[in-house]
Partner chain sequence: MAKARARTGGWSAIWHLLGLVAPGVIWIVVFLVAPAAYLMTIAFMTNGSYGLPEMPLTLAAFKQLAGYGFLGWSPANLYVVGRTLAQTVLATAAVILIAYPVAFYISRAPARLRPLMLLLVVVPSWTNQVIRAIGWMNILAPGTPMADLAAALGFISPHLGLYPSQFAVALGLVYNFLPFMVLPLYAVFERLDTAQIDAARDLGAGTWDAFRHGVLPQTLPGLAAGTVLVAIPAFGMYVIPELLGGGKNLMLGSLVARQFAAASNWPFGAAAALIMIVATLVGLMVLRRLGRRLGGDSGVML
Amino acid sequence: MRVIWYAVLVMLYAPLAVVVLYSFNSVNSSAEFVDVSLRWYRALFADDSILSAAWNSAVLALVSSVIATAVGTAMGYGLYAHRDRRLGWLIALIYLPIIMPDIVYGIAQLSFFSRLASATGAFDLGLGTMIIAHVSFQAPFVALLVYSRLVGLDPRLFDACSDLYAGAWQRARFFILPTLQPAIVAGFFLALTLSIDDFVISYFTSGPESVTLPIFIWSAIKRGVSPEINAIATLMIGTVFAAAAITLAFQYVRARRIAS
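Structure for the chain I just gave, only that chain, in the form predicted on its own, please.
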């Protein structure tokens, strides 16, 4: 079993290690590694087009993740509050953006925004439409995390809040939000990771001035994988790992506090 475990780890992380390694190559070669250098990182931060794409990715990820976390939390609580009212089919609808192929979802978003722009004169493709599209597929992930957290609670805790004469606002502030905090934080970082990583939906809903890093990489890679592309990918890998590490650290600290 240990050999299988190590083999799986190598299969998962060896390609990432190669990308990181060759981002520090001193020459523009994917065949041999000559020497360690920060040449391509310096070139990266001197390229205005890459910096613009990075800025768009950061704005898109942060704004869409904040909105998706708020919307997803409300959706998750709504599903839990009405779970006994024959509304279980709503959970199936929430799963649709998750299991639907990205290419289908991206084309659907493009068609929707195109028709909306023709009818209203607004919603031209750009950063705004990308944020809306990202929220629409991020929110279900957050909702399911929040719903799973609520389902695991003892229902009598809600009755206890009523017995203590807690109003709706007091119950939300002193019980629901603190209880859901791990799920909300995990949902936010999951949404952030999904947004940073997304290419297909971003590609279909982007405008000429809203190129993100994944779209930039796709355009640049047609000329071959250069060390500069490896450097961009390395920074994106680091960002995703940092988001995952923060989530795990938050969960660990909270578990230690509960245990103590």
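Treat the numbers as computed from the prediction; the structure is a model and nothing was measured. Positions refer to the first chain, counted from 1. Think of the rigid core as the biggest set of C-alphas that the two forms share within 1.5 Å after superposition. Compared with the form predicted together with its partner chain:
After superposition on the rigid core, displacement of the C-alpha of residue 17 between the two forms stays below 2 Å. Shown in the overlay between the two forms, fitted on the rigid core, is a CA shift at residue 122 smaller than 2 Å.
Return the structure block for the form predicted together with its partner chain; the form predicted on its own was the one displayed.
A single chain, with no partners or molecules, comes next.
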């Protein structure tokens, strides 16, 4: 069992480690490692198109996650507050983006937005359509996260608020929002990872001016893997690992607070 665990760890991290390793290779080869060099990083920071792709990636991830968190939180709370009604249609609507194959998702929006653009002049493919597309698959995940947090609560807590003189707005401000805060934060970070992980939907809803890092890498691969790509990928991996370390630190700090 332990052997399998370590083998899986090797399998999980070997591809990432190789990317990081070859990003420091002084020659353009994935077969042999010649010497340590920062050559590809220098090339990367000199390339305006890469920097603008990084900027687009960051804007896309942050803006879509903020919108999705707001929209999804409201939807999750609405689903909970009215769970006695027949809300099958709403649940189907929430699950639809989750189960839809992302390739279908991407081309549906591509064909829809391009038709809309030729009909109205708005909705040209670009960062705007990408943000719209991302929100539409992020928000359901946030809604489900918020909903599951609410379902786990004692329903009497809502009664206790009314019993203790809180009106609807006071209840939202002094009970619901503070109680949901961890779920909302988790939802935001989930939306962020979903956005960062996505390639297909971004690819089909992007325009010429809105290349993101994964799209840049994709088209570079289509031209043949270059170590410059490894350098970009290494920076992205580094960002993710930093986020993971922060997550872990938070978990352990919270665990210790509860233990004390």
